[in-house]
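One chain follows as structure tokens, the form predicted on its own.
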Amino acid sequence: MNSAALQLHNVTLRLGGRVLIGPITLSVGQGEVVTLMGESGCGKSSLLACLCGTLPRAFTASGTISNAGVDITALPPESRRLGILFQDDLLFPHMSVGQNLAFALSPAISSRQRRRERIEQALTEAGLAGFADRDPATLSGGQRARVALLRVLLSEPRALLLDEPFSKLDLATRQRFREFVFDHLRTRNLPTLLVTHDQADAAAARGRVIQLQSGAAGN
């Protein structure tokens, strides 16, 4: 298998002594979105927490998970190295908008105008340039979906999660930003799994498509 994929061996879940989803087996390569797909409460959140290292304490998983070469399946959250986007984007009310991208900066970024020079670049990359000393609660809700995906991106993940990222959008601005984030997973060569109710999000990521029931894994 491809060592820079993201790669699930015999992930199950399991709630309360029953199978919720499982076992899976499955490598996503470089650049390459596989959408997950089923009912609701067949598990598919559950199973992007349990890749990222936050299922909750009632369920528990077995099986190994690796991202780009290394065994991730017992580090802490932070450790893994995993993008995550919801369907809310989370950008701190608190914050300005280049206050939350640089919450994602890597602290070896040491230098405040290099960190400066690092948020300004990606908000000109994302057609939001000079929106670093905005509100959040000042933008759109695209272009607070495209600085939530540029605070995931900025934190250099090996791997990107989309669950039901595009949900909460309206219809035009859903395309748009499909394109945007397909566009820049794939110009960073990045393994994606995404988690969708719509087949327009299936048919726009270009990619093989799994069908989840609960208790067993789909083809």
Contents of the next structure:
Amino acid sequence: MNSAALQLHNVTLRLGGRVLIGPITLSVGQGEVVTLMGESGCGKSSLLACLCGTLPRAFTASGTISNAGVDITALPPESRRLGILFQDDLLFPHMSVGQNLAFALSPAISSRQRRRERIEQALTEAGLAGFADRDPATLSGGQRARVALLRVLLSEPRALLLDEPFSKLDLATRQRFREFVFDHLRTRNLPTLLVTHDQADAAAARGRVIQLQSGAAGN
Amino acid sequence: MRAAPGNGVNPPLSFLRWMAPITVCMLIGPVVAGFSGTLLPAFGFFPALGGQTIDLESWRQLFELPGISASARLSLLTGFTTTAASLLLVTAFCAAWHGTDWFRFMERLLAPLLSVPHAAVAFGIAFLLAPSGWILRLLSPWATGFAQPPDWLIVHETHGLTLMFGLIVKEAPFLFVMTLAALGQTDAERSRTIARTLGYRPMNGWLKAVFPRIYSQIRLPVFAVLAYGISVVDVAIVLGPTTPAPLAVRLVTLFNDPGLQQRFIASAGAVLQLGLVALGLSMWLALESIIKRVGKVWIESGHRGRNDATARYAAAGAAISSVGVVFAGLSSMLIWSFAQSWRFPDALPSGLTLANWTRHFSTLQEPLINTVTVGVSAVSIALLLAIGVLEHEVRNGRRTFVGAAGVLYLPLVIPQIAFLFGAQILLVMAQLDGRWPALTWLHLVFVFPYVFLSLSDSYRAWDERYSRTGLCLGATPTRVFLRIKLPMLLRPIMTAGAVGFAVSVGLYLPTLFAGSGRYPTLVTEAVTLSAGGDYRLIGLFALLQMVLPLVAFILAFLAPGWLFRRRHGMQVTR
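Right, the form predicted on its own is done; let's see the coordinates for the form predicted together with the partner chain.
Every component of the complex follows; first up is the chain already shown.
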């Protein structure tokens, strides 16, 4: 067993006693991207919510989840070290770009100067140098998406979950952002779980593709 | 995929679990305790005054009061007529103009009007319609020939017509705003379009395709208007008949009578008042079911309606004049408060001056400070409770009973006088009457429902994925709540606070009873002054009452915009 991986063991999701997804047993290695494909409404997003620990109460989940060798099944979301990207960038509208990133940065980096440098550095690498004081609302869709990825990466997750993060971008931006995301993930060697219904996403991920059965679902 | 209402993100905090029960106790407690404190003396049981036995003596004395049945009839008629007329006005206007520029114009015009307290509107109407009021000044002497104000009884007109008029123009904006909220939730735009494309005339189509759904949503506010109209005191003191006065006004006089025996009679009267409201509500329910049956036949008939241009313009005319009257009345109050000498029949005063304000500054000071401190503290507590209850709902994934209509509307539908008298007795026994906590608590009972109703939609609609994102970034639930959720919800929270503050500024009876005369506020002072007829002084008080809520709303509008002035995503989008 690879202790640095994201591992699901017999994870099953139920809604009102009916099995929605599972049981899924799956191991995502370092730097690997596993794609879960399925029709919308088959419970893909609920599975990710279950992994994050943010599953709505109406659902029940069983099985165990471990991340980087730690059993996280019973941990609260903020202690799981699992980053997530949604369809929408969900940048906090009341904070500047820099504040959004600082919110994610670990408080262990305590000097203001150091924090500022880390943020500038991340922005520069993403081609967004000098954007720290910008209002998120003034950014283009592609720029916002990149900031959202930077934000999640700055929180130093041990694994990443992607919930159709490309689906709301226009075609040209989508391709560029997709490459941007996968490049970053590979350099960081992060285990990544991608859910999507877009074949192109799966192809770009260049990893295993698991088809979720929509027959067992349909909520 | 958006998650179901509940989310398992944040663990239910144990202290949040207590928010709903605490809130309900704080709201329902005074109502229930107060009502029993009214009910027992009504049947003669009031040991502190020597009433040890249960009997009907106070009822006998109540019905021997001269003109008591006329008072009761007047109250019932006032509430019923007022409610029916303002609902008719609002419905006709919406049916005629929904979806037009006119309609949007009215939306903007009415929002500020809603925050003006009842008493201030009543004074405005009095300033306008009185024999020495603005209308007759504008018409005299050229049209009327009057060089002196005529000796007409307009303001306290004996059939209650002026009172009803004042209530209609004040309640119509409230029902209009409730209708607006309902329109937003019922897909009314498209229903209206479909009815039109099927060949229905605008009003006919709206009444058939949209109104039934709207009405089922504004039903509780309509009940609140009805109950308020039957038991109103402050507006009735300013505009209502005096021989006899409506029941609730007479009861307040009886309560304040130094002869303590009168209190038994007054208690019986307060129970009668509750009965009147119950009777009014059942009459309304009967009317509802008749209209429902007739309406069903009408809807199924397929009649498209005739040319309704006349009716549409009539509806617009009625709506505009009712708004115009309020604005004119409030403006005349504004002018009076700055007036030098203003002789009849001059249309305007001889000059404007600040002297009225400076001369009466010391008179205004204490009531002003009391109004603000009680309002701000009641609103702060209400916001804390409302946010606590709503946050618990979100974390627990389940609505609590606080949001249940029965709980929220209970203090608004039960006549205030029926429980305020008993509440005052309890306060006196606890030696809390005339003190700040008691006053704040009673204000809270009336402020909370509006704060909660105003806040709950935005709070529940907030995208929980923001908090999931925050948590997955490693922030604790508390940090997510303080740094992300509260700032993002600042605008609806402040707006709810302004709504609550406006309610508190306008509360007359609760202030009168809990304050025991030691806590004069702007509204109690103004109503006390109304008998004296010093237009300038009344104008000052009424104007301040109007300005305070306005300031709160402006603050609620501007402050979030200023705090987040560099954040485009936090500005109001139109």
